[in-house]
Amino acid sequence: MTYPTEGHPALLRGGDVIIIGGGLVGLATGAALAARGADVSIVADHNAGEASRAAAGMLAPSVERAEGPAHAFALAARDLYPSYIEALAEVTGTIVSLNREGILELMFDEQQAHGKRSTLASLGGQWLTPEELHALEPAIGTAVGAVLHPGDGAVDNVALLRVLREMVEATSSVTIIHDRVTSIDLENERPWVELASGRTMIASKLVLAAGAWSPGVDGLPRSIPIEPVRGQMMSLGATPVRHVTYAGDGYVVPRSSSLTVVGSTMEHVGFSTGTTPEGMRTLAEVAKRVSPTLGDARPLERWSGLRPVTPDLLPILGRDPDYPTLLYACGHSRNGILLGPLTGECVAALASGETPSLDLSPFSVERFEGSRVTIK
């Protein structure tokens, strides 16, 4: 590959660090990062179905639940969000809205029940009999009880990325370019970057936190196991219920004191966007089962996202074993918003030369065996 040589206008230097994607992940690095002094390039292409911006903002560890060490950064990261939000606060003075009340999670006949109430000494939660739950929640529909987990919650993730965006906008160590990176070149000592405008990147080290599109970068030193999976949305007009709720299938999250997300289904339809009528309906549904005003609530949006997920639904995070210069922080799958924070300081971190808070040996890539390709 010939690359322009020293002042050529199409050569960008791309400071410290390049950043490859500018959702919550990518723009989280790139924060963490410039406060540990480093000089850095988002580069951030717009894609439709972008997972940041779609979710619904679950904090939900107790709930969509990992084992062992996976546990413990899930619990990690939702804890380290009070503090993440009132730090965000004190540079940009908006607060992002934080619900810490607890997830319920509605049981619908007794087997179920039994079956949960049978976890909970090693889960954590609290059984709630009818009573107690609609002594907690009296707009709750017909359910043989719940599980509280106390400390699940959710954020406003579109508020969170809007914050988080201008913050590093404003930051001066930070450039956030427009552009799409087509391929990589890790042979050097420093990795390059093609993009698609026709530009080259020099750095000294590349973050991949491209999400549903990071397996597409040409010149990745190994496959990168990651499916686009279709999650429908909606909101009504409604909000009944001030916990985030699961019920079967689906959750409502209430957002704001007049608006309720509904979602979400798991399609794998490719990088195909969208809604379908029959994902409306499977959303309207878990509405009227949380709560039959739900049922009767207006609907207000609709909408879809692509979350990138991994075989075993962990994501993929630290240097690459065979090109220390390229980082991996992609492939969170179901937990991008609940992640994206931690993920964000635990690899700046890395990239930096220190040791990370916490152990990322359980999300390396190469758990992911064969994945390993030749570089051409």
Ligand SMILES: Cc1cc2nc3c(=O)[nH]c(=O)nc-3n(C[C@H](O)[C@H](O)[C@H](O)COP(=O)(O)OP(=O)(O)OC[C@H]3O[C@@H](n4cnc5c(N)ncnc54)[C@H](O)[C@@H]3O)c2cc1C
Given for the second form:
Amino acid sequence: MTYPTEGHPALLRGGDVIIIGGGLVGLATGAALAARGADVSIVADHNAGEASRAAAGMLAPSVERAEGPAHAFALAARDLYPSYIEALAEVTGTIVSLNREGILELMFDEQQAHGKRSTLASLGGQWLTPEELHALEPAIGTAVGAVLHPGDGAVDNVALLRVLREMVEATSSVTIIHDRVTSIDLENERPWVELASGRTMIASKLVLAAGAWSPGVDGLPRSIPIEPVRGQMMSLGATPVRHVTYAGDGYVVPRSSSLTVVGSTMEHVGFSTGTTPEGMRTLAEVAKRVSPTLGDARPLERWSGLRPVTPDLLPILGRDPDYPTLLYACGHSRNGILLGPLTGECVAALASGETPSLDLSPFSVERFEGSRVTIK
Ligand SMILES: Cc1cc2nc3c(=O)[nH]c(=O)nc-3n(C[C@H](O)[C@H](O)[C@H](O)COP(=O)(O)OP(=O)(O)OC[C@H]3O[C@@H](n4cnc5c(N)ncnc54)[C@H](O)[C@@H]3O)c2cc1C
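Switching from the form predicted alone: structure of the form predicted together with the ligand?
What follows is the entire complex, opening with the chain shown before.
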């Protein structure tokens, strides 16, 4: 490939690190790199169905449970949130709302409840009888009991994304470029990036943080198994329930004093976005199952987003084994809001030549090597 030489108007300096993608993961990584003194460019395209804005914002490592070091990473990600929000507030003056009331998991039949109760001791949840549940959340409808997962909760991901973007935009060592990376070239000592606008960028390192679109960047040294999985969402104009509450095939998340978010479907429909009457019916049933008051609440908005889903639902984090100038920060599947800020810290540490504070080995891209896997 021939590239413009230094000084050519089509050649942009990318600084120390170019981040591909301006969702929560890209922005959190950019902010963490800037805090380490790096010069960063974030190339941020806009696509319908971007996950970070569409998400429910749950911080649910106990319900969406991983195993071993991946679970330890998820708990650490959840527990980073209070200080992360506080640090953001110190810089921007805006406090992003964080709910750490715990998450309720409702049980609707005795057999399911019995199975759950027998594993509770090892999972760290607390069993609530129907009476205890009613005392905690009087607006919740009929259930045979519930598990309370203390410590879990939710963040207002829409506000988080806005505040983080504002902070990054105001940081002099970060440049946001509204463009699309079409291809990368890792063969030189310093990697090159080509943009849809025809410009070329060069930097010392690249971070791939393009969510569900990550596999579509040309020039990646390996195929990465990330598939878009659509989730439909709706919001309702009432908040009778204070806790994030799971009810079988969906959940409700109180977001403000008069808005509850209801989610979500898991649909393998490629990059198609939008909502369907069937999807909305499913969500309305979830809301009603949690609370009759929610069932009667006024529908406000409906939308959908594309989760970047890997076969084992864990993200891909860390250096490429053959091209260490490329770092992966993608494939966060159902838990990218939970994992985003800690991902940013760990990937920024790696890119700066430090050892990340947590074990990233469960997330290595090499775990998919040679195995043909089916996306769940
Ligand atoms: C309906 C729904 C509900 C969810 N609920 C939760 C939840 O409750 N809790 C939780 O933890 N997680 C949840 N998730 C998952 C979470 O939203 C994602 O894992 C996370 O947002 C992924 O962040 P990201 O930055 O990698 O991707 P995205 O937010 O999708 O951002 C990727 C960005 O990269 C840009 N891009 C793509 N290609 C290029 C390119 N070539 N060049 C430049 N830019 C590019 C895209 O336009 C986009 O802006 C949910 C997701 C959905 C869809």
